[in-house]
Each structure stands twice: as structure tokens, then as C-alpha cells.
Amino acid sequence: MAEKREEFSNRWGIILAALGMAIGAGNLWRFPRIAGEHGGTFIILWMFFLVIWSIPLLMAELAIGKHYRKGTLGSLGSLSGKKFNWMGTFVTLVTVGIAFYYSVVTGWSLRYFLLNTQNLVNYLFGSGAMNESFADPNVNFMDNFWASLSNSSWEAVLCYMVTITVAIWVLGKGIKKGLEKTNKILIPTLFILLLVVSAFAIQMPGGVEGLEYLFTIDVEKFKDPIIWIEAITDSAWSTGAGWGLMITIGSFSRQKEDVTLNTFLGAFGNNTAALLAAMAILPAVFAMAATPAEAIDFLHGGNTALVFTILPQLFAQMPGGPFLSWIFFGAFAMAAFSSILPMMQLIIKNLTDYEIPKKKAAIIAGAACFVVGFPSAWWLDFFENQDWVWGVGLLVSGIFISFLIIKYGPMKFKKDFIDQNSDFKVSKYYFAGMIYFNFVAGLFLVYWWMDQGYSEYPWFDENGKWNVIDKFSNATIVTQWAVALVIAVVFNGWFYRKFVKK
């Protein structure tokens, strides 16, 4: 017997769920690094693509979930029909693939929070020993800590298993008592913590220069295609556009929810969190650098270790640094955890559509993350490969969702799906134009990405063999996408019968 369908209790429940989905580790990890590299020029383009790429897709996904009341498999299959049902399956598999390795990020965030808690305790009791290790670049404490945690570490395995266990417990309680109740605590606390760190960082000597740099627009940089590509991809990955997560959230929305308004509030809330993170990190970099020029040179390096290795060193040199570092990594852990919840909920929703009981579905989803996420927790190269393959796969997901809307008719889709019970409306020409644009832009982005050749041997190695082992090769991307597509196509009829017709 099917369980009673669940709903969010009010508008804030669905908005907080959308914020929790969108505000993840990338807002505190990836965005400040890219914004630090390109400054205000990037931010302008990033906001531009929020309106052009992300909001139309998020609006469509939320409306699809609300309309069909099913998970990604059932909702996209209902929209597509049997012939193109495999597209919805591929979208689902991409996001499930992300959930498996992203669960490891939640473990890392927990371990860094525990490290900074220990540091704070030491600082309060007067030893300050760990604080000195943080601050001294000659000790390389943070570099060594990150290297040990990200490779063959049972600590990392234990931490990600703890976070997944907590996620199972939360989601097993259901939408209102689990996801909604947790987000009511996580999301406001996250914003408060980011505001506190940002306020302290800006007050530091040199902090204002960092803030000015963040929002300084260099017109010449608009000529650089790399910034445009970075802006659209970061917007897509940060907001969750094309993930199918908004379909899952929409499937629990009340019938009278305003799709357009909720989408705009969630999307701009996500960007606000990312800006707050950058407003905390960049002023800290300027404050600790000998000169503004040195700070800019460092940021232009695009240091991928900014959060895990450099930032703790910066905080350790600040007045009250142990407190700020503890607050920041508390926010980081909350952001990572708030994002893994909807990813696991996507898996659970599809399982409950298959009439598996909610608590059992939560256990299955957690067990899958335990098992399939283990290689990413144990081996950083594997994690980076999965992040590369399925991160780029999101562009394909966006292409597929855009195609299904084009197939239905964008203006008709807006009238039938989005405008129902929506007081706040956007132009049908804007929505239709952006869906067509996203389809074409997505195809171009995938081609551009492949054409860049991020591996020395993108397709075949020096011996002429298919270079599937290389973590950043085109061969590994295409091979893993092909596996997902084969599953989607071969079992197309079965998925359609079980999740759509049923």
C-alpha cells in the first residue's frame, strides 16, 4: 500500500529546501576562488547567467515536480513520453553519481570542523600549540593534514559515514519532521555565521581593499572567453540547475505554491550566500598579504587549496582567528550537509515511487552512498575523476531538460506548468528564449569543454590505447556517460512502466 503523499507545510519550507539544495560546499570552496581570480567582472557575468541559464531551468524543474508529484524518473518520463524517457533516467543517474562522491565532501567538512573545534579548545585553555602550527607556513601543517585526509584515510571514511548516517536519520523522518525541520535550523544559522565572518574579515586592516577588489570591474576582462565559461558553469553547478533536485523538491510542494517567486527567492538567496563567503575570504587574503599587489597575485593563481590549506593559516594570524575559523568551518559543514540531504532525497523519492517504504528507502540510499562513495573517500584521484565526469554531465542534463521543454513547447509549458497558481510571472518570451538559448549554449559548452583537452592525452594514451584511466581525459568522461546512457536506453521500457505508467 502506497504511503500518504507528503508536502512542505508552507512556502518557507520549500524555499529553505531550495536554499539548502543550492548552498553547498561549492559556495564556500569554489566560488571565492574564481571570484578572487577574476574580480567584479566575473560577478557581473555570474549574475547575468543566473537570470539567463539557471533561473529558467530551476523554474521548469520545480514546475515539473509540482505538476507530476513524482521523482525525477516519473516526472521527466511523464513529460517526455516513452520515446525520450531515457533522458530522464540519464539526468537521475548523473545526480546520483554526484551524491555518491559529494557524501565524501560532507565527511571532509565534518573533520575540518572537528579540527577547528580542537584548535579553539586549545586556544581557550592557553596552549595555542595547534594555532601556531596553523599559522606557520614552514610547518606545512595544513598541507600535510589535507594530504593525509584526502588519501587512504580511515578518518575520512569514518567522518563521511557519520554524516550519511545522520542524513538517513533526518530523511527517514519524512519531509516535514526531517528535511523541513532541519533546514529551518541549518539555513538561517549558515547565513548568520557567514555574516559574522564577513563582518570581522572586512574590519581587518586591508580588509576593505579585498572587498573593493571583489567588486572592481575590469572592462578588458569581458574579452576573455574563459571568464564567460567560468561564470555560466559556476552558476549552473552552484544553483543546482539541471540536477533534477528541484523536481524532487517540487514533488512535495503544495498545489498553490508560486513556482516563479519561489525560484527567484531560492536562486538569489544562493548567490547571496556565495557572495558572503567571498566577502569573508578575500578580505582575509588582503589583510594577511604584505601588499595589495601580493594579495592579487596570490588570488590570480586560482589556488584550489584556498579553503582547506590556506584559509586556516590566514585565520590563525587574525585577532580572534580560532573563533572565526571555527565559525567558518561550522558554516562549511552546514552547507555541505544541507546539500547532501536533497541529493539523497532524490534517491529516496524515486524509491518510494517504486513503492518502497520511506524508512527502508532512506536506508538503501545511505547504504549506496556508503559503498559507492568509499573509493572517493579513500582515493583523491578517484574523487576528482567523479567530480569531473558528473560535474560536466550536469551540462548534458540541462540540455536534455531544455530539449524536453522545447518538445512540449516552451510557451505552452510556461502556461500549463509554471503560471498555475503563480502571482509573480515573467514574460513568456523571456522563458522561451532562455530555454532555446540554454539548449544551444549547453551543446556549445560540452563541445568547448571537450575541445580544451584538460589531459595530456584526451582520447588515447602514448601507446594508442583508449585513455579511460586518466582522471581528466575526455575518454573517461565519454566512457562513463556511455555506461549511464546504455543503462537508460536498454532499460527504457522498464523504467517507463515502473515509474511513469504506474
Contents of the next structure:
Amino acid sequence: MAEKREEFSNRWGIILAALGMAIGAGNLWRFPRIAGEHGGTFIILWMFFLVIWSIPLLMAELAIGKHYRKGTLGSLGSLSGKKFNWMGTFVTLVTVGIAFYYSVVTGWSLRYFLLNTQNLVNYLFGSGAMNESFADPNVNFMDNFWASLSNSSWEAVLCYMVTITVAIWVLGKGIKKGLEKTNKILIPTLFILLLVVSAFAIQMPGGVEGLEYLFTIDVEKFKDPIIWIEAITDSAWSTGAGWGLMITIGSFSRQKEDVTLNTFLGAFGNNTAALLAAMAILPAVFAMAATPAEAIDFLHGGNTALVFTILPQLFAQMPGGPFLSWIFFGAFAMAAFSSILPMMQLIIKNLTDYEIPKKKAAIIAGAACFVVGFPSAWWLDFFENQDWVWGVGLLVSGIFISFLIIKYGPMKFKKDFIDQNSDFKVSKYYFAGMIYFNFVAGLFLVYWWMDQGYSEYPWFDENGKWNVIDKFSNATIVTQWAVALVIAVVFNGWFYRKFVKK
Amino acid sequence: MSQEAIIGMIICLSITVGGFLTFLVIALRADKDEDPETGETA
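Can you switch from the form predicted on its own and show the form predicted in complex with the partner chain instead?
Let us now look at the entire complex, which starts with that chain.
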């Protein structure tokens, strides 16, 4: 017997799910780095591309899910028809690829939260020696801790196993009792925690310096194309536009829900959270660094280095730092966990469309994340490779979704899919124009990121062999995308029959 | 904080947080006007 169709209780269930999906590790470890480097100029462009790139795609995805009430495979397949069904399969495979390695991030975040809890207890009721070793640059405690956790660590494996098990438990309860109820606790708490860290960090001597870097708008910088590309890319990665996650959320939406307003609210909420995170991290970094130049160096250290080695060391040097660090890593763990939930829900929804019972589907999704995510937990290089391959792959997903809307006719799509039950409406010319723009801009962005030369040998190694082993090479990107595309094309008919026609 | 940074902060926060709060108010108003039986706005 088919299970009863599930729905969110109201618009807030959808908005909290959209916020949980979008507010993830990227808001806390990528955005503050880039924003601190480029300042207010970047923020203006990042908001501009929220409206240009992210909102039209998110709106379209939410509307597709709401219209077809199926997971990504069924919904995108219904929109595309059999000929282009493989595009929806590719979009699904990319996001599933991300879910596999992202589950490891949730494990790391849990481990750091536990470490900071231990540190806080030691600071309040013990000798405080642990915090001293965190702060001492000669001890290199945080560098060593991160190096051991990110490579061949059973501790990391155990931690992400725990987070996946909790996710299975939450999602196995269903949409209202599981996802919606959890988000009602996670998201408001996350906002409050970020506000607390921001308020503390700004109060610190030198903390205002961070805000100076964050908000100063240098008009000359608008001429720098790099900032434009960073802004559009961060908006794409941060909001989850083109991932298919909003299709999944939309598939549980009530028919009377207002797609446009809910999308705008979720998207602006995501950017508000990212800005709050930057207002927490940058003042802390600038207050504790010896010079502004050293603070900028910290920001250049990379996502994981900033959050997992530099910040704990800086927090440890502050008065009351262990408490602040504990709150920050609590927020980080919540952000990471709230993002893995919709990723796993995407897998579960497709499995339940295939008529696998919900609880069984949750266990299969969790087991898949555990098994396929294992190499990312075991080798940091593998994790970085997956992050790179599927991160750029998301831009391709955005191109495919834009293409399918163009094929349907953007203005007709808006009338048939988005405007149903929407009191808050945007211009059809805005929507259509942005979808065409996204298609072209997406192609350019894929080319641009692959042309960045992060690998010394982007295609062939020094021996002339296909350089698939190099974690940042174009060869590894193309090879892994090709595998996903081959699966999508070879099984096109099967996916269409099982997920669309059924 | 310099004057430029303060102006930048006002602009950035107005667009981001201001936008979020505006849509939040619109959504709350729409919910208030909604007929719980039919889901239609008044």
C-alpha cells in the first residue's frame, strides 16, 4: 500500500527547510573569507547575484517540485520529457555526490563541538591547561589535531557515522515530525548563536577593524572581474541554487503555497546568516591577529584551515574564548547538520518515489552516505577532490535546469508553475531574462573555474598520461562527470519508466 | 571605524538584513490575511 503523501504544515516549514538547506558550512567557512578579502564591494555584487542567479533558479526548482510532487528524478524527468531525462539524472547524481562527502563535514563539526565542550569544561572546572595548549603557537595543538582527524582517523569515521545515524532517525520520522520539527529548533538557535558570537567579537579591542575590512566599499574594485566571478559563484554554492534540493523541498509543499515569496524569504535569510557569520569571524580574526596583514593571511589559509585550525587558536587567546569557541562550533555543527538533512532527503524522496518505504529509504540513504563517504573521511585529498569535482558540477546542474526551463518557455513556465497561488509576483521579463542569463553565465563559469590552473597538469601529467589522479585537475573533473553522464544516458529509459511514467 | 566603512555597513545591512525583514513582514501579513479554511487571502 502506498504511504500517505507528506506535506509541510505551512510556509514556515518550507522556509526553515530552505534555510537549513542553504545555511551550511559554506556560510561559515567560505563566505567570511571571501567577503573579508574583497570587502563591501563583494557584498553588493553577492547580493546582486542573489537576485540575478540564485533566486530565479531557486524559484523554478521550488515550483517544479510543488507542481510534480516528485523527487528530482521524477520532477525533472516530467519537465524534460524522455529525450532530456538524463539531465535530471545528472543533477541528482551531482547532489548525491555532494551528500556523500558532505556527511564527513558533519562528522568533523561534531568532533570539534565535542573538543570545545571538553575545553570549556576544563576551563571552567579544571586547570584550563587544555585552552593554554590550544592558544600556544609553539604547541601546534590545533594543526596536529586537524591533521590527525582529516587523515586515516577512525575518530572521524565514528563521528560522521553518528551524525548520519541521527539524520536517519530524524528523516525516518517523516517531514512534519522529523525534518520540520528539527529545523524549528536548529535554525532559530543557529541565528541566536551567530548573533551572540558577533556581539562578543565586535566588542573586542581591534574587532571593529574586521568590520572595516568587511564593509568598506571600494568603487575601483567593481572593475575587477575576479570579484564578480567570486560573487556569482559564492551565491550559487551558498544558496543551493541548481542543486535540486529545492525541488525536493517543493515536493512536500502544500498546493496553496506562494513559491515566489517563500523563495525570496529563504534566499535573503541565507545571506543574512552568512553576513552574521562574517560579522562574527572577521572581528575575531582581526582582533587576535598581530597585524591586519596577518589577519588577511589567515583568510588566505583556505576554508578548513580557517575554521579548524586558525579560529580555535584565536578563540583560545581571548578572554572567555572557550565559551565563545563552544558557541561557534555549536553553530557550525548545527549549520552542517541542517544541510545534510535535505541532501539525504533528496535521496530518500527519490527512493520513496520508487515505492521503497520511508524508513527503509532513510536507512539506504544513510548507508550509502556512510559507505561512499568513507574515502572522503579517510583521505583529505579525496575529500578535496570530491568538493572540487561536484562543486563545479553544480554549475552544470544549474545550466541543465535553466536549459529545461528555456525548452519549456520561461514565460510560460512562470505562468504555469510559479504564479499559481502566488500573491507576491515578479515580472515575467525578469524571470525569463535571468534564466537565459544563467544558462550563458553558467557555461562561462564552468570554463572559468576549469581554466584557473589549480593543477600544474590540468589534462595530462608530465608523462603524457590522462591526469585523473590529480585532485584539482580538469581530467579528474571531466572523468567523474563523464561517469555520471554515462550512467544517466545508458539508463535514461529505465529512469524515465521508473520515476516519470510510473 | 572610518566613514566609508560605516556607509558601507549601512548599505550592506540595509540590502541584506533589510530585505530579509521586509519579506518576513510580507509573509507574516499574508499569513494573517489568510483564511484558514480555504487558504485564500482576504
